[in-house]
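Just one chain is shown here, as C-alpha cells, and it is the form predicted alone.
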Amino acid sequence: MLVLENILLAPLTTFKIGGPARYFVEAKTIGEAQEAIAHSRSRDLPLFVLGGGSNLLIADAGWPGLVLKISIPGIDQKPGHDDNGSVLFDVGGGESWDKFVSRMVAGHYAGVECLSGIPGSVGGTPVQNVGAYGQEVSETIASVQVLDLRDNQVRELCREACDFSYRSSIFNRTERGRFIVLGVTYALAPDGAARITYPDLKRHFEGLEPPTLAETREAVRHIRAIKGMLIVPGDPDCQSAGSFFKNPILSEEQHEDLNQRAATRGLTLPSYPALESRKKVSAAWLVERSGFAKGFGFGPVGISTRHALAIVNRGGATAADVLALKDQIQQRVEEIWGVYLEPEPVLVGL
C-alpha cells in the first residue's frame, strides 16, 4: 500500500473541484482497501472513500484525513443462470461503469442499456441506486460486495438487504458510513429486449422496429450529449456532478398544493407516477419556473445551457461558488412552489 501525501482531489472529479487531500491511498485489491482502513484507524484519520468522482462536491479546503479510492478491477461472468435465467456478472467497484454497460451491450445482454453514458465507477452505482431514463441499477443487482468498517471485513449483502428505493439504499441512508462497496453482482437478461418507457426514447424510436440494445445505448448517449449529461472534455457544460437536485416526490397533499400554484400562474404541472401513492416532479421544470433559465450564472459558476439540473463549473469555480448557486436555487423553488429540493451529489468536506 502506497500512502501520497497532500493529493490534490479536483482532477479527480467530473466537477474539476476540491482542494487538497493530506493522505491519499488508491486500493487496487481488498487487502490494499483494508490495509488502508486499518492505517487510518491506527493514525485516528478521518475517511473518505472515493469512486469515479462524478456524483461529488469536495470543499476547497480538501479532506483533512485518509481519501481511499477504490480502484478495484474485474468483469468476470459466473458459470450458468440464476434462477430467473439471468447471467450474473462479478464487477469490482473500480471498474468504469460506461465501459461495464458497452461490454455488457457488445454481448447482448439486457438491464442496463439505457444507464448509458453516466459516469463514474460501478461502485457508486448500489449506493444512490443509479437511474435514468427508464432503469435503475436495483433491477439488475444480485448481491453486493462490500468491506463492513465496523470488524474490517469483507460481507456479501443480497439486493434485499440494500434496501432499495428512488435514489437510495442502505448505504446512503440507514447504514451511511459503515461499509465500503469492493464490487458487485449483476444480474442481466441474455438476448433480451431494450427498455423503451422513457419518453425521450419513445420520441426517439417512434414509428421505427423495436431497437436493438445497441441501438438503444447510442440512443441514450446521443440524448445524453445533446443534454450536456454526456463528459466530453473541453465542454464547460460537462464539468459539473450531472444533475444536481433529485425530482422531488411528493404526497397526494403537497402535489395537490403545487398543481394550485401553478393553476395560478397560468401552468400546467408534468408529473408521473412514483412509488405507490406518491407523486415524483420534474425538478428541471420547478427550477427553471423560478427564474434560472438554463445558461444563468454568475462568474465561473452557472447552470449548464443544456439542462437546468446541472450547475456547472465554467472555469475556476470553487466549491463556495456551487453552494451560493445551489442555496440561491433552493430558497427561491421553496419560496414559490413550497418545495425543498434535496441536493443529489455527496458534499464533502462540506
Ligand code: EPU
Contents of the next structure:
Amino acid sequence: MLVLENILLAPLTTFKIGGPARYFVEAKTIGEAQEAIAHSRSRDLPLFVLGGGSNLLIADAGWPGLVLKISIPGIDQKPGHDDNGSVLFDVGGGESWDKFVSRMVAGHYAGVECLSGIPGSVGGTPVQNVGAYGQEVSETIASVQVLDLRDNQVRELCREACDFSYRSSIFNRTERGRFIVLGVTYALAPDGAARITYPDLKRHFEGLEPPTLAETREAVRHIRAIKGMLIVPGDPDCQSAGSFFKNPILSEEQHEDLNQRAATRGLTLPSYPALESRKKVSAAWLVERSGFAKGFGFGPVGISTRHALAIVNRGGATAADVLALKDQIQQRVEEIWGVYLEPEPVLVGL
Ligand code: EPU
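After the form predicted alone, can we look at the form predicted in complex with this ligand?
After this comes the whole thing, all chains and molecules, with the earlier chain placed first.
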C-alpha cells in the first residue's frame, strides 16, 4: 500500500473543487482497502472514501485525514441464472459506471440502459440509489459487498438490507459512515426490453417501433447532453455535481400549499406521484421560478445554462462560492414557495 501526502482533490471531482488530502491511498484490492483502514485507525486519522468524485463538494481546506480511493476493478458474469432468469454480474466498486452500462447494453442485458451517461463509479451507485430516466439501481442490485468499519471485515448485504428509497439507502442514512462499498452484484434480464416510461424518452420514441437497448442508451445520452448532464471535457455546464438539490417529497398539505402559491402566480406545478401518498415536486422548477434562471451567474459559480438544478463551477470557483449560491437558492425557494431544498451531493469537510 502506497500512502501519498498532500494530494489535491479538485482534479478527482467533476466539480473541480476541493483542497488537498493530507494522506491519500488508492486501493486496487480489498486487502489494500483493509490495510488503509487499519492505517487510518492506528494513527487516528479521519477517513473519507472517494469513488468517482461525481457527486461531491469538497471543502477548500481539503481533508485533514486519509482519503481512500476505491479503484477495485472487474466485471465478472456469474455462471447460470437466478430464480427470475436474470444473470448476475459481480462488479468492482472502482469500475466506471458508464463502462459497465455500455457492456450490459452491448450484451443485450436489460435493467440499466436508462442509467446511461451517468459519471462516477460503480461503488457510488448503491449509496445514493442512483436513478434517472425511469430506472433506479435498487431495481437491479442483488447484493452489495462492503467492508464493515466496525471490525474491518468483508460482508455481503442483500438488496432488502440496503433499504433503498429515492436517492437514499442505509449507506447514506441509518448506517452512514459504517460501510465502504467494495463491489456490487447486479441482476440483469438477458434479452429484456428497454424501459421506456420517462416522459422525455416516450417523447423521443413517439410513433416508432419499441427501441433496442442500444437505441435507448443513445437516446438517454442525447437527452442528458441537451441538459448539460453528460460530461463533455471543456464544457463549462458540466463542471458540476449534477443535480445540486433533491426533488422534495411533500405531504398532502405541503403539496396543497405549494399548488396554491403557484396558482396565485398563474402557474401550474409539474408534479408526479412518488412513494406512498406523498408528492414529489420538481426542484429545478422551483429554483427557476425563484429568480435563478438557467445561466444565472454569481461570480465564478452559477446555474447551468441547460438545467436549473445544476450549480456549475464557471472557472476557479471555491466550495465557499458554491455554498454561498446554495444558501441564496435555499433561502429564496423557502421564502417564495415554503419548501426546503435538501442538497443532493455529499458535502465533504464542510
Ligand atoms: N425543469 C425545469 N427547469 C429546468 C429543468 C427541469 O423547470 O431547468 C422541470 C420540468 O418541468 C421538467 C422537470 O423539471 O419536466 C423534470 O426535469 P428532469 O427530467 O430534467 O428531471 P429532474 O427531476 O430535474 C432528476 C434527477 C436527475 C436525473 C433526471 C432524469 C434528481 C435530484 N435529479 O432530475 O439526476 O438525471 O431526473 O431522470 O432526482 C443527479 O442526481 O445528479 C441527476 C442528474
